[in-house]
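Form predicted on its own, single chain, as structure tokens, below.
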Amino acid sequence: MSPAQAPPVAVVTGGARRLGRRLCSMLAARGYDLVVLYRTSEGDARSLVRELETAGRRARALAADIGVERDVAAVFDDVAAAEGRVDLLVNNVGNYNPQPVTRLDPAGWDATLAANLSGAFYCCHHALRLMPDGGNIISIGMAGLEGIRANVHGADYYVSKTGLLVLTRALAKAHAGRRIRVNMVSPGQLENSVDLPPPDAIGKWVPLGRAGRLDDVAQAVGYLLDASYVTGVNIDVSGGYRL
């Protein structure tokens, strides 16, 4: 099969569990072959690969700590040898450490920034050399303007995701000449969020009155894949979270 006839290849970081797993399933249904990156969730990654293969798609799971540049370089060297291309990169990793900033130490700060921001840059850097014209990068961010509020819990997370939006916009402009589109999708309170308010209180923060579902986020990612004239944007998928 020639490269032009081969199915498109998607690389999804943190793809073994939760939102990443749902996105992998959605992308497989849209005809992508999958490379699932995981750090510690080997069992979940292997079971996802089996599910995707049973559904008729080609899938692989590769272990990597994306906060370590040499790990990322090795993964994309592997992809270059096996798949030969990356049509879509989904930066899904989002380490969240909601402790008070007064207790945040340098090790915690470094770990969050490495996974959420530096890791995304490493993946973009190495994926872009394998991405044909017309490819896509989609990063998972955070809803609203949370990154510039005085968030005293999880400040490292908010800083990392705000930086990721700046990176998204810069890459979108830099690679527009190749028709590579770079966008962000930002959930608010999801059903599996670690700090989800109780059902009788969620309306205080979410005007639409419910937590987001993984399918809500997958729907937005699907839209961006189809929206050929959209680049450099952040789509809040949040029910109006903290309007």
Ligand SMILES: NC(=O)c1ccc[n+]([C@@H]2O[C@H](COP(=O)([O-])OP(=O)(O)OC[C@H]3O[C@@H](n4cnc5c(N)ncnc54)[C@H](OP(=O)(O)O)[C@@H]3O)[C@@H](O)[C@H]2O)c1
Second form
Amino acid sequence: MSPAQAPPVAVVTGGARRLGRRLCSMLAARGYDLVVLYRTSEGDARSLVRELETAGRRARALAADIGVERDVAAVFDDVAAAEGRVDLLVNNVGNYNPQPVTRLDPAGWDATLAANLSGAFYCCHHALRLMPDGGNIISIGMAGLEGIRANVHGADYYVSKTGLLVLTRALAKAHAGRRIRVNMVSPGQLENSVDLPPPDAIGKWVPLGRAGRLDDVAQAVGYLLDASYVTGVNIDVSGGYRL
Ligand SMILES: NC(=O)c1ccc[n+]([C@@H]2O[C@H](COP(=O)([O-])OP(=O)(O)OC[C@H]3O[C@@H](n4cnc5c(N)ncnc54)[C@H](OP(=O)(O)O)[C@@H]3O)[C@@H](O)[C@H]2O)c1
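Mind giving me the form predicted in complex with the named molecule, seeing as the form predicted on its own was just shown?
Zooming out: every chain and molecule, the one shown earlier first.
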């Protein structure tokens, strides 16, 4: 089989559990072979690989702390040797630390920025050297980023996600000449959110009146993969959260 006919390869950070896992399954159903990156969830990553292989795809799980550049470089060296290409990178890692900014200490700040922002940059940097023309980068953000609201809780998280949006737009412009599209999908309150309001109160925060499902986010990622004239955008998948 020539490289042009080989199945496309997707690398998904934080892919073993929750949203990342759902995105891996959706991408497998769309014909991608998967490289699932995890940090601690080895058992979940292995069970996902078995699931994807049973569905007829090639899949591997690799461990890395994406906030450590040498870990990320090693992972993509491994991908270069085994898969030889990255057609899609999904930056899904996003640690949310909802404590007040008055209690945020430098170690907490550094950890969030390392995982959520520097880690995504390291992954983009190393994936782009393996990405053919026409590839995709999709990062997972947080709804309402364009508003740059003041959030007393989770300031490190919002700074990291806003930075990721800035990076998304810069990379979209820089790599458009190779038809590499760089976009963001931003959930609001998902059903598995750590601070989900109770069902009778959700309508106060989410105009469409329900929490988001993992499939809502997967649908938007699927749209971006098909939307060959769309780059540098952020799609809020949030039922109107923070409108
Ligand atoms: N859930 C929501 O309501 C919601 C709302 C808005 C936006 N989002 C965004 O959606 C994305 C997924 O959310 P989620 O709730 O599914 O995420 P999550 O469960 O909090 O984290 C996903 C994975 O990230 C991995 N991870 C964390 N730090 C890492 C590091 N330094 N290096 C490598 N992997 C690391 C963990 O892997 P291991 O388990 O292997 O350690 C974890 O399983 C995030 O970007 C989040 O900000 C979620």
